[in-house]
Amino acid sequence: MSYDVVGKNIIRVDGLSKVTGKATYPQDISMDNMLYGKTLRSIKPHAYINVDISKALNLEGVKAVLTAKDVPGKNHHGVLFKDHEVFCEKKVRRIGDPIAFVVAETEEIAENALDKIKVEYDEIEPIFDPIKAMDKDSPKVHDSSNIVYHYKLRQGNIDEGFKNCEKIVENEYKTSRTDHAFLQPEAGISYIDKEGRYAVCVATQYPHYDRLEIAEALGVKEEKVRVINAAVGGAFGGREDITLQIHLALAAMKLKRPIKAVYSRKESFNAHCKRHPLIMKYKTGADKQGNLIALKAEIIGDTGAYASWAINVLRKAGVHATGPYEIPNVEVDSIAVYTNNPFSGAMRGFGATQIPIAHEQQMDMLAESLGLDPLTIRMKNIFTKGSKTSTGQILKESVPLDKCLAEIDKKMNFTQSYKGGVKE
């Protein structure tokens, strides 16, 4: 079998245009007769709202101020659950929720019009702690329980497993909310093309999902919507959720003119998802020789005001909670929880990125308590070809951990430099 790409140094088709500055990003595009859009966003994390746009509409140069009343189709979107509103109608659930979209002859006029919109906030008690948010009496971000998803992993007998352990270590670990901080903030332009379709040119990771969600909000068939993916200035998961796509398409539908919007860095921070911050409670035990016997973990993921990819992220966190180790007795609970924090979504690694902070520190502490060096305890327990994971998967290929650790030992001389679990 011949391979045209695998194992070869292939020049990126977009490489030259990007390094020479010739690539076309959404904010580079301009059209004749173009208008400009700006989004009014919530300044409160949890409140009922009443919106008065009359003064903004009367400002010279303002062509439209769109709110929930102007959505002809479904006022919702979301990659798994349709829990976002295109424009918040009665309630905001986080700072940064979109309330209105001003369209004007210039960016300056649109910006000034935002200040003319009056929003009355009837504040509701917010919930920011995901652990407290799981209580049945806690403030509800949406209409029902704040628990979005609960993944359970069970193997063996966890109680018997810990009884047979020589050493047990317990600890709690936390990771922070992280922004993608891609170089190109969100930008886009929408217009009606020659075939009468609502065209939206943006930098996105999911043009096919965007097309569906735009069509649902506009109340038209999918074939009436065209999504054009311009050059993408970084994404890393942060462009998997809708931001300005529907707002632009709605404005083009209403005004029959091209509409452009460009986010500032500050608005970008407010608009798109973040990496899920996790609270990870771990209990890990091993026998005298350092063989892992039992692991119990509770993982709480703060998905913020909206679910986005929370189910996938917390499932993967639960699946990978044991790390690359064979452990006969396992109990894992991985839970995604709504709060009034910025919403969390896709960011490189989908939950598998945060988990090693916990399971690897557990291994180091176990090694120290047993008088072993950190490499030896790992070599005793790592997956090898033929290993069975805690989810029942048999690893048949591509399991080179032993070779990797052996090379590390060769270079770093770990096993020779530790005595009694303490580095000399």
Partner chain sequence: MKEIKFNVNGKTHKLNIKEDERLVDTLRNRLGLTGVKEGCSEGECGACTVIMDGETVTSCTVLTFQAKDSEIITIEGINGENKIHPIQKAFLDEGAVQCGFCTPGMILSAKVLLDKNPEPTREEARKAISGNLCRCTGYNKIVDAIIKASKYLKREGN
The other form holds:
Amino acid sequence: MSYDVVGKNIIRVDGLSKVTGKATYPQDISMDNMLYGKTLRSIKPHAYINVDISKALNLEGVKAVLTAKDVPGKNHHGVLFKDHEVFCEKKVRRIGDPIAFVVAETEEIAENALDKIKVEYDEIEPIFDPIKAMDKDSPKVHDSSNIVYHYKLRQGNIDEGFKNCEKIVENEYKTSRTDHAFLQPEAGISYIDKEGRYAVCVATQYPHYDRLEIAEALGVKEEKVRVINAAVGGAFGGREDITLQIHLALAAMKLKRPIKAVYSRKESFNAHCKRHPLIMKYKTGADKQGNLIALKAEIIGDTGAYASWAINVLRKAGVHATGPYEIPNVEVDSIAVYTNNPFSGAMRGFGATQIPIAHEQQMDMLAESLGLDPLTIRMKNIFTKGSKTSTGQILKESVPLDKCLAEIDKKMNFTQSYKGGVKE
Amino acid sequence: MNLEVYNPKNTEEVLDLLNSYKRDAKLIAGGTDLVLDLREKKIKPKAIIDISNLDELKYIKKDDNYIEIGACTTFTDIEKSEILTDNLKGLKKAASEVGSPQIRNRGTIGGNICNASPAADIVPPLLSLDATVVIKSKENIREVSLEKIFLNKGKIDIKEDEMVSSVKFKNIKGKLGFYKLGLRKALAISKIATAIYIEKEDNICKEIRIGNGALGRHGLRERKVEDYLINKEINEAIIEASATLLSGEIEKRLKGRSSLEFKKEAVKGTFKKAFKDAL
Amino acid sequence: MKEIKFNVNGKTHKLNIKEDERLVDTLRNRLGLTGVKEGCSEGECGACTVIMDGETVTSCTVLTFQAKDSEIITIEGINGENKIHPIQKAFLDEGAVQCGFCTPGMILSAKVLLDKNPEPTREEARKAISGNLCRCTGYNKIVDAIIKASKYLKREGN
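Structure of the form predicted together with the partner chain (previous: the form predicted alone):
Let's see the whole complex now, leading with the same chain.
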């Protein structure tokens, strides 16, 4: 069988435009009669707000100052839960929450107008620690409990399992909040196209979701909205949530002129999600020979002020909690929690990136306590064809992990360099 | 905004402008810090005077006594200079590890001193060379020891009508070593930068000057450690003991700072690496 | 406003600019050279790299009035209007382009390297692009492309 693509060196379709500098990212687009938009963002993590835009509106060159009152449809968005507001109406939940969008003749005027908007912050006690946030009495980021999601995985009998272990290793691991820092900061332009649709040109990972969210906020039918995906300067999960899409469309709808907005790097950091920082409490036990008998894990993910993909991320972390190992007795609790921190969402790996830090370190420490080398303990427990994962899945197809590790061992002389679990 | 910008052709024109604008003027060379401050409205000058194109301030020259480097000499110029010989490799190394190629092509030795960042990369080696700064005004030329020029973080002892025109140091007999600790190789601000100048005779330390960066409000000499090392035989035990002494000094200096725990340990490593680089 | 004259991509321009205007803004907004990208606005990411009098600079940390009488090359001027430059071809052939936002700056940094050092080692290539961040982390392929470009250029006899 011959293939057109597989095994061949194919030049990517957008390659030429990118090496010549002709590829069009949203910030590269300008239109006649264009206005500029700037976002006013919260400087407090948790507060009731009162917004006075009158002075900003009176500034020469300012065309509009949009706030929650100017959202004709639903003042919300969000990939799973509609827990974001297009503009915060009564309360801000994090530093960086959007409060208003100024539209003016020039970027400079828009920037100056931001200083003229008066926001009174009536501060509420903020909550930054996800473990404390789980308490019933802790401040609530949204109206109900701060616990967004609780994934439970149970297999075998965990108490019995630990009783039968020769060695048990127990530790707590933490990973940090990370930003995608894609190279192209968010930017976009919105206008009313020839067919009378609200066209929004942005760099996005989900033009179809964006379209739904914009239509809902504008209170128009989906067919009235057109999302054009320009060249995307990196995303890595950071362009899955709405940032400036709805603000731009609202401005175009109200002013009937093209509106452009370009975020600075700093605003980009404020606007999009982060990788979930996880706290992972792990207890792993094995028998004398190094066969894993039991694993108990509690994983707490700080999703910040908004859920975004928290459910998927913490579910994935929970599903992957055992690592690629067969363990008969497993108990995993993976919990996503609201706090007043920057919100967490999708980022490269979606929960599966953080978790190996815990399960693999546990393996190394178990090996050491049993006098085994790190590879031998893994080979004893590793998934192969026919393995059953702790979620009950039978792995029927290609599972060549053991072969891969054996090959590495051969080339690196890895196991031979260990004696009694200690590297020589 | 009432901002005037100038492209003077020589130092006299610069000094005339400084003399008339006084504190309302800012000199711009590489601009790698100033342009950011301007955009963030941290500074609001009435005049910006470009000195990046003044060839008369771009030179590295050597005579029987001194090596002198013009204020607008870029880090790239220093890195590539053939006048700066191998025993000065610590200076070249410091220059070559500033920011990135783009930043080194623009950033200048004068700018790095005047900006007075605690982490200024070129300051520790110059401290170790016991460098002197040549400062000019319309009426006057004065020379000040680099060590005495720093008043505080971001502040040097220079009058509003003055400019730094060059930096000079005596020709050396010994060797200058340097080590910078950053989070990554390129585009990293120094966590710690250490420069060490050593002159030795029969393995006895005859002269030593240690310059540290990012361990205080500005670059500093480590005189206690210098005093300890002078006239001692250089061996592993002495290097180790000096590193411990330095760590104790840093612990006193950085008391109450969040970076203390990290830096008091890490400084031992940078010290030892810079020391070996100077042998 | 201040009037300045400089040469961009082989053409002399006389422009009225704002006193505190940055080179990146002049090139993008006044001359329409949007191949100059702005990623961080503080000289960290290298996306706005241009060649100024033969050396790479980050155009976000240069004020335009400082560029008076200088010669600037952007990605648009690397090889005239139609043909692509051997470095551009090497980037295509090696798959050194992903999101593309770092690409113009990378190519210009590579050009200055190859202008001065026609046969760089991988280490020299890495150092030359150390001021250009690629968040898609395609560095290996970019280094491959620079090495390949040096071969293309040699074949062309440049």
